[in-house]
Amino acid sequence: METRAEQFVDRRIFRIVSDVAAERGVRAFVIGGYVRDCFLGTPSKDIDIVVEGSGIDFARAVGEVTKSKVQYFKNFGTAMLRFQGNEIEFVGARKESYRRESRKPIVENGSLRDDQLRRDFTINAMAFSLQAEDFGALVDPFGGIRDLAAGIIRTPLDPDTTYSDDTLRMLRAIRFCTRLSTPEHPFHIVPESLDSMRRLNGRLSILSTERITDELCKMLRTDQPSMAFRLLDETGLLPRILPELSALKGVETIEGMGHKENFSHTLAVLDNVVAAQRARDEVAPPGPDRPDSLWLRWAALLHDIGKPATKRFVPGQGWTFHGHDIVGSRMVPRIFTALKLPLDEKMKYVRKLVWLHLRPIALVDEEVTDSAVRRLLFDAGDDIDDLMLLAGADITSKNPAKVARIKANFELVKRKLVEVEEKDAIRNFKNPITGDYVMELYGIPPCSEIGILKEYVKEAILDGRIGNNFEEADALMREKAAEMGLKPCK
């Protein structure tokens, strides 16, 4: 029985591509995610039409009705437009070849049903036709609607031949996975993709560091990314990517003590920070000046990476990982620098965040002193929120009770913060004694007595000595100044 879908190709661009289609003799289609994402109640703005033709000329036609730019990228063999806020890309319907030791297939043309097989999910294969006699009608060779339905992830043929083909499609099938699946409608892939992907996953040497890391962006920012990571995990890829993530696997039990399961903590914590980061937009919709939520995520998932480094052994006490908030901020450069991830200030925050994240808790642990907080509005600057909410994420214990007592002091760490900010304003702390000004008063070129005499005032503030105004900085660095033998020369 035919599926009729015309509610979902009800827009102006479809009939004018239906019309162009007609004039030209040739059939077109939507294709791939629009046609899915209509099904699962999202319909898109970008949209994929495929012609079995020529895309780009058949682009060029559509644009001189539509009175729209047309791009065309003539590598690829595509074309693209704007038109009503929709964005629509053409290309021709094609089959695919490729040679096993690369990714860059053989294309020639084809029909619908060739493009159809080259897609790499049933549920991405779904077309709806354009034609005027069946206008609508869902084209869906491989079930991709039942699929869709039941929460499959499929390829639709053999998928060593898929993934094999083209071994990115690995890494989709787990982002899909991730992306689509709800509470109330979770996706799997089916178990012979899974048992596929642990055969091929050698494969990924052909992958481009880009496009790996392209992929692993893109299951970070999904609303429950442990799934994808605990995907890679099962399939063998993520030792091929992020070695250092799989390191926190497994527990050592020595003289009948156990450490936590670090990897799944790990994820745990992501998961956490996902939706500390929902909860916190909703109330106050991010700006211009916060940081890319991704960047938050890749700290949370890198947050104890340092841990199979520094994990000793104290008979008597158990398990200890001292040091590995240090050992794991320099590790976070060799990562970036690996995945070919930005190396500027979101590389640094993402180091800061690593470094810093057990100094919040550590307040909870001890008395909450001004100096203390001080030192850690001084250290996060204007990451202290994003810093505290990597730090309530942590709280992971399986004791409810401890976790009560940690989250409640926690709280109060939290407002301790916002005081001790109010009063002192060390958040973007500038040191009120510069070096010029000690130059000029002691007439005495760059030296290393201006280092000692401006981190001796710095220090003195962050303690709560003096305040944070010049002339409680002055009159104490003059003190010291004397101390040194300098003296003023006017």
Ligand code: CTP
Given for the second form:
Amino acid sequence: METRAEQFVDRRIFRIVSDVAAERGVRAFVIGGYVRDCFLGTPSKDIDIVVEGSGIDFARAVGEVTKSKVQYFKNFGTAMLRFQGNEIEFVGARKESYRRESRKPIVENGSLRDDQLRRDFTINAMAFSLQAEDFGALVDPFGGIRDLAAGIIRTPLDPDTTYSDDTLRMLRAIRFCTRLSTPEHPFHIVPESLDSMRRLNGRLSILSTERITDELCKMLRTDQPSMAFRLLDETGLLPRILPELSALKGVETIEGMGHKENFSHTLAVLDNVVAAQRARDEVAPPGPDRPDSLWLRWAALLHDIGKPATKRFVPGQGWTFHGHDIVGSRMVPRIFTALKLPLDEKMKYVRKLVWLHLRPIALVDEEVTDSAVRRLLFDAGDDIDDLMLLAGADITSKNPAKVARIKANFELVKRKLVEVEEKDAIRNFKNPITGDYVMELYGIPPCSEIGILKEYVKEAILDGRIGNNFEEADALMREKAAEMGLKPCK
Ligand code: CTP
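Shown: the form predicted on its own; wanted: the form predicted in complex with cytidine-5'-triphosphate (CTP):
Shown next: the complete complex, the earlier chain at its head.
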């Protein structure tokens, strides 16, 4: 791996920081994620500068030169300014130790080496010198470059110390391992680190839910999130964060009949969804009306969450999970509340996809009638494309012939959806008969009869007995109203 670093620090801001450091007689370094990402070929816009001295005073001095507004975070001893599209954070080098029961450190000033030692991973502890005499030199005391090249996540100190100092780092280890892994260059967490996580996973309880959930979402945004959830499981962290997902593990066998291993299946579906989203984004780049891809990933993760509660063995027949779609969708608000995820439209979207995830595949096995397709379009509304993507990703089986057959029929369902939507425009269904219209026509106040009439019309449209237009809807509604004893007042 390339270790010459001058080209990475060939920027105006680094020259300015270097001059300010020389003037003030302190040493300053670029450190952390920026350095790591330079060697990965993806330097970020977030730059962390560590100075042997006060980060706040140093930032003020740099801000005077760059004429930038400096934001101070006195509680953390850090300061931030923006310059030429970068966000630059300054911190004084620290020697920290943490109290057992809290995340709040006891901070003392320290040297660069002290500061590097207290960082999370060797690959995140590398620094570039900004001193005139060795400008751009890489300072890598713990073999970060070696670990980056070998695909290794390792802590600079004994992992028990690093993870006790900040428990969130257990989740960060998993997130970095997953995010940096590619099929050509896989990463792994060293065994002693995994052992340490198994010992210390109980300390997750001192972390705020928001920070845990933030890490989970970042794991879900990676290209192969299954890796993160496998590691969470292996280290005993998963049951402490999402016990409902852990409950999917294992296979029970009765009368020689076992069922699908639902945890692995869920992770396969999750990765399938990510791959399908990427393929779709290449053909049609995401726009403002497409929901953030994260929520479809949550739906994939939770799609079978109702299975443990609905599992039954039917003698002579095998295992069933009847109603797991409904039970699972009812669990979504609880899980979102526990994880402090938003309870707004995003939660409703996930709940809806979990509820409907079986419907497209159910159509594959039946005769694909227009009426069933209309009902699916009606229930899914604008989320029909994401539902189809999830349902397609859910086709997993060890039997390739079965997968091929289901996929072929699934394509039929997709074509039918397009045909029916073109003909009947059900996706954004608006009942042609409004409540106001009924009240005015019959001179009646708001009452249950209005709901009955509207429902009657909607059902007739979805069944295909009448077309989705006002004329036919009005005629049918008048017929039904007459049966109910209503007379138009004009
Ligand atoms: N760090 C740490 N322990 C933490 C969080 C951060 O030691 N719990 C250190 C690491 O050196 C890390 C740096 O602070 O590189 C900056 O942290 P952060 O901005 O969270 O991560 P990055 O490494 O920059 O990665 P990214 O922003 O791409 O996730």
